[in-house]
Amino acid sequence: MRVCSLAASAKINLHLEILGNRPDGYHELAMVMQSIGLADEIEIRSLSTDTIRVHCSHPDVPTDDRNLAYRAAALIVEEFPSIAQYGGVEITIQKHIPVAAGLAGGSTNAAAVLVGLNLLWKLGLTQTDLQALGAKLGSDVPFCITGGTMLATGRGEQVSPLPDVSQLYVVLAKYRHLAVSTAWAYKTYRQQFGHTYPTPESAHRQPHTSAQSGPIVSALAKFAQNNAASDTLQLGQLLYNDLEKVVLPAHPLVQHLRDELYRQPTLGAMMSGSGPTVFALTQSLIQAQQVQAALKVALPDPDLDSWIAPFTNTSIRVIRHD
C-alpha cells in the first residue's frame, strides 16, 4: 500500500482589492497571499478498489464531491483515465485550520491531495501543471500550490512570488459560530458597489489596473531587504480588505473582535479574505503571545478561538512518501 502525508498550509490576505466584474461571473481582484503556519495534516493511501473515500475530523467537513480534496482526486482521475490501474484513494483529513474562517482550509486541502497524487502515482506533473489542475478547482488552489508570499490577480488564480518575508508572526481569533460565505461577501460587495466598477466599455478600453495594492508590493519588498522596524510597521498600516467593507457591518462581533486588535501592541489587525477570521501582524513570537494573552483577558469569550501562527515560505509540506 502506498501512502503520501502532506502538511496544507492555510493562507491570509494581506491585501485583497475587487477591481471590477470579469465575464466569466468572477470578480478581477488583486491580492497579495501569505501562507501561514496554521496547518492541516492529510494523509493519501492507495487502494486496491476503483473509488475516492475521503475522511475528515471535523463534523461540519463534507467527505463526498462537495469537499474540494474529493474533487481534487476526482479530476486528476478525469485529466489522467490510464492510473485506473493504481485503483483508488483513501483521503484523510486532519483539521486544524478553521471551517469556514476566510483561511483557505478547502483550497489547501485539495492543493496538497494535487501534490500528493501526483507523488503517489508517479505523474510527472511540474508546479505549473498542478497550478493549471488547482485553477479548475478553485481561485486559492493555484495559490496553494506553492504558497509563500504572493500577487494574485485575475480571479485570484494568477500567481506570482513575492520577497519572502516568512520571519513575521499572526495572531488569529475566530469565534467558533460565526461563518461567513465567500460567496455571500463577494455577491454583497457587487450589489453595494458594483456601480462603482468599470463599465464594460471603459474596462475593454483600459484593463482593470490597481491602484492600492502598489504600495504593500513595495513595502514587502522593503521589508525582505532590510528587515527594520519601520519597515514592518508601514507593512501593517497597508493591510486592505475591501470585504471589510460588507462583512463587518453585518457581523457587529468580527467588528468588535477587530477593534479590540487594533489596541493591542500590533503592526496592523485586518480580517481575511471574506472573514469571519480576523489576524494581528506581529514581528515576533513573544510579541504575539502577548497579544493573545491580552486578547482572552479583554474578550473571555469561551466561544472565540485563538492561534499563533509563523508566515511560511511554503504552503504543502511532504511528511512521508513510500
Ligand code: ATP
Given for the second form:
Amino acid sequence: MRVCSLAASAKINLHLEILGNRPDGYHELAMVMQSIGLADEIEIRSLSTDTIRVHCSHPDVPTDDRNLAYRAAALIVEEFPSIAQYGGVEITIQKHIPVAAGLAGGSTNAAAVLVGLNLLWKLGLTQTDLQALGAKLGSDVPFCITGGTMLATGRGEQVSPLPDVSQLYVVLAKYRHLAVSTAWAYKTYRQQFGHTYPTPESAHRQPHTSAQSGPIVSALAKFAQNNAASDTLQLGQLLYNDLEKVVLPAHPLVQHLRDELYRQPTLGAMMSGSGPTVFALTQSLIQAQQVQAALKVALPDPDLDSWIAPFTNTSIRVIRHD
Ligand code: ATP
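If the structure you just shared is the form predicted on its own, then what does the corresponding form predicted together with adenosine-5'-triphosphate (ATP) look like?
Below, the chain from earlier opens the complete complex, with every other chain and molecule after it.
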C-alpha cells in the first residue's frame, strides 16, 4: 500500500478588490492572498480497486463528488487515463480549517490532492501544470498549490509571487453557527454595485492592473526589504475587502466582531474573502495571544471560535510519502 500525507494551509485575503464583470460570468478580481499556518491534514492511500473514496472529520462536508478533494482525484483520473493501472484512492480529511469561512478550506484540500497524487502516481507534473489543473476545479486552487504571498488576478486563478512576509501573525475569529456562501456574496455584490462596474468599452481602455492593490503590493515589498515596524503599520492600514460591503450589513454579528478586533492593539483587522471569518494582523506571537485573550474577555460567547496562526511561505506541505 502506498500513502502520502500532506498539510493543506488556509489563506486569508490581505486585499480583495472587485474590478468588474468578465465575459465568462465571473468577476474580474485583484487580490493579495496569504497562506497561514492553520491547516487540514490530508492522507491519500492507494486502493487496488479503481474507486475514489473520501472520508472527512467535519459532518457538514460532503464526501461524494461535491467534495473538492474528490473532484481533484477525479480530474487526475480523467486527464491521465493510463493511471487506471494503479487502481484508486482513499482520501481522509482531518478538518481544522472552518468550513464556508472565507479561508479556502475546500480549495486547499483539492490542491493537496493534486500535489499528493502527482507524487503517489509519479505523474511528473510541474507547479505550473498543477496550477493549470487546479484552475479547472476552482479559482483559489492555483494559489493553494504554491501558497505564500501572491497577487491573484483574472477570476483569481492567475497568480504571481510577492515578497515573503512570513514573520507576521494573525488572530482569526468566527462564530461557529455562521457560514457565508461565496456565490451569494459575489451575486449580492453584483446586484448592489454592478452599476459602478466599468462598461466593456471603458474597461478595455483601463490598465489591467488594479489602482488600489498597487499600494499594498508596494508596502509588502518595503516590509520584506526593511523588516521595519513602520512598514507593518502601513500594511495593516492598507487591508481592503470589497465583500465587506455586502457581508457586514447582512451579518451584524460579524460587523460587531470586526469592530471589536479593530479596537484591539493590532496592525489592522479585516474580513477574509467572503467571510464570515475576521482576522487581525499582529507583529508577534505574544501580541496575537494578548489580542486573542482580550477578545475572549470582550466577547465571552461560547459560539465564538478563535485561532492564532503564523503567516507561512508555502501552502501544501508533504509530511509523509511512502
Ligand atoms: P473560499 O474562501 O475559497 O470561498 P470557503 O473557505 O468560504 O472558500 P469552503 O470551506 O471551501 O469555503 O467550503 C465551501 C463549501 O464547499 C461548503 O459548503 C462545503 O460543504 C463545500 N466543500 C466541498 N469540499 C470541501 C472540502 N474538502 N472542505 C471544505 N468544504 C468543502
